[in-house]
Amino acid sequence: MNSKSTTVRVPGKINLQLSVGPLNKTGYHDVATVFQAVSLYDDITVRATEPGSGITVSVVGEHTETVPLDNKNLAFKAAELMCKDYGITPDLSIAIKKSIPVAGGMAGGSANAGGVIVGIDSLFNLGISRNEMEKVGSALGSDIPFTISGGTAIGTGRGEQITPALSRGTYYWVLALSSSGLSTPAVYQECDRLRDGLSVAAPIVNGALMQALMSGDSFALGKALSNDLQAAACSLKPALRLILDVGMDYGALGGIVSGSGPTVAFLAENEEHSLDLVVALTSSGVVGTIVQATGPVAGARVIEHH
């Protein structure tokens, strides 16, 4: 039996800005978003298995009981697509160790798919460029290319067209996690419902936010954070409003629902301030799980190869 394996570490993301255009004829929304990869990671181990064993997926981590282990899982789909595109026999086991919250608006599922693409490239010495890997990912999901590239980047189209963004310094985040997730399609539907009858402009990237990143100004960045899906996420999960209010009352520089939620990200001034924010949010009793993270960090990268 061939027991070659590769382990890839992939970060979660926060959307510093998520502007959502009107629903278009394709059934999607054009977006303008600014992603930042943060130091909350999933580890994906891809192993070559015996002929005829097929593709298998296993997942460990908190609140992972709802994660599908069949072809509904993005990691499974990524393995299928890579095998088809690069002539690989589809006999692989994929073991996912999760720290990125499930259905938390931090691209956990997309990160797993990105990890599989990078892992298969490494396992079979395919020598695929990052650009090619991102193209494979974009066929499966709009967040996948960013999980491969990491750092800070602008996403356009459905979010899959990635342009690296200039960013100085390190940003300190305090993340309020939820034990139950939100469905991205449901949040978009709620966003459409809330905006029904309104004129919705084409999405553009916020100049003040880009300027804050270029100058490494955490205070200006905190003020410029924005998410068009936040009202919809709060509508479906009203407790998010209270969490946002409490974090801001305790001195966060800015607070935002990440992507389609329900993770809430608070920006702190520095590490000491982020610790103070953790203590305050914990004692408030309105948040279950709180973790600290920094950004930007690198995208998917191989950490072990056997």
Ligand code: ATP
Contents of the next structure:
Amino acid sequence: MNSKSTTVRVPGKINLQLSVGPLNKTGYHDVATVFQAVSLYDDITVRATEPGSGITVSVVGEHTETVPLDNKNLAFKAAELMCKDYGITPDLSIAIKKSIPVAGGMAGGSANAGGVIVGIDSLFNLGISRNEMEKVGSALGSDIPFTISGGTAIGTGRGEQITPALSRGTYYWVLALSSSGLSTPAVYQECDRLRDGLSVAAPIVNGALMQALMSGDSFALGKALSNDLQAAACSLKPALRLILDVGMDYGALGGIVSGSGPTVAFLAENEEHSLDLVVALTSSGVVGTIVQATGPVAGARVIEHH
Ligand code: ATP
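Show the form predicted together with the ligand, please, the one above being the form predicted alone.
The complete assembly is shown below, putting the previous chain first.
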């Protein structure tokens, strides 16, 4: 059947800051975070299929063996929810081409859900506003609204309440990827364990970081990067500490574990400097896969419509 399809390109994210508050009564942590969307993308193709065929998911890309293809997949859940909310028969195939590392702390699964929401809107000409799409996404996962909006934004609540942030210029990132992921809940649990007995302040956004973004000052941004989950991610994967040290020794302006890790993001001064960092990190032998990316980039957008 030659049915109509839409392909959506969705970026991964780096948390330039992740401030994690105490565990609250709902079992979650309130956060204050600054997201930047970066040029590492998953492409999600949504296609209407024969009546009765249901929702199917396929995934291609490196280290995708662990990605579920059933209703545990966030893209599947997003399709189910969109069909229910907008009265669409749930006969759809979702094909995911992954470049965002799986379980890498870059919101890969969330990006796939965001792509499905934007894809279904386009495929069925629903004309849903971006705000409404972000609201649908927030019911499924706290990073989903940002993968739809992209750019640079502050996230509060569980990260799902998005406010666009002023940012000038382009930032050059070198990302050290790991072949095995870290589970986000496990990293939060480890964070709670490490903080046991300490009084934890409410999360706040760092003014110096916002100022650095506004003035396009990558040196100041490098110094202001911070992540309250970094100690926990390094505790579960001690090699991350070594990777961070090596990147900083080789002249990165700043280095940070992205979100719950294990991806480590290094900030470079410009494209040439980022190439130097790639060469240095490669020759150090402590990092498996290294990729370059720039940010901020746009959020989920339709790149093909047949
Ligand atoms: P975040 O930064 O939002 O915490 P992450 O980037 O660390 O997430 P994901 O790539 O989203 O991690 O994967 C986390 C887990 O979610 C995976 O181990 C996988 O089992 C599950 N998962 C569900 N749907 C997807 C999907 N579409 N792509 C990748 N993983 C998915």
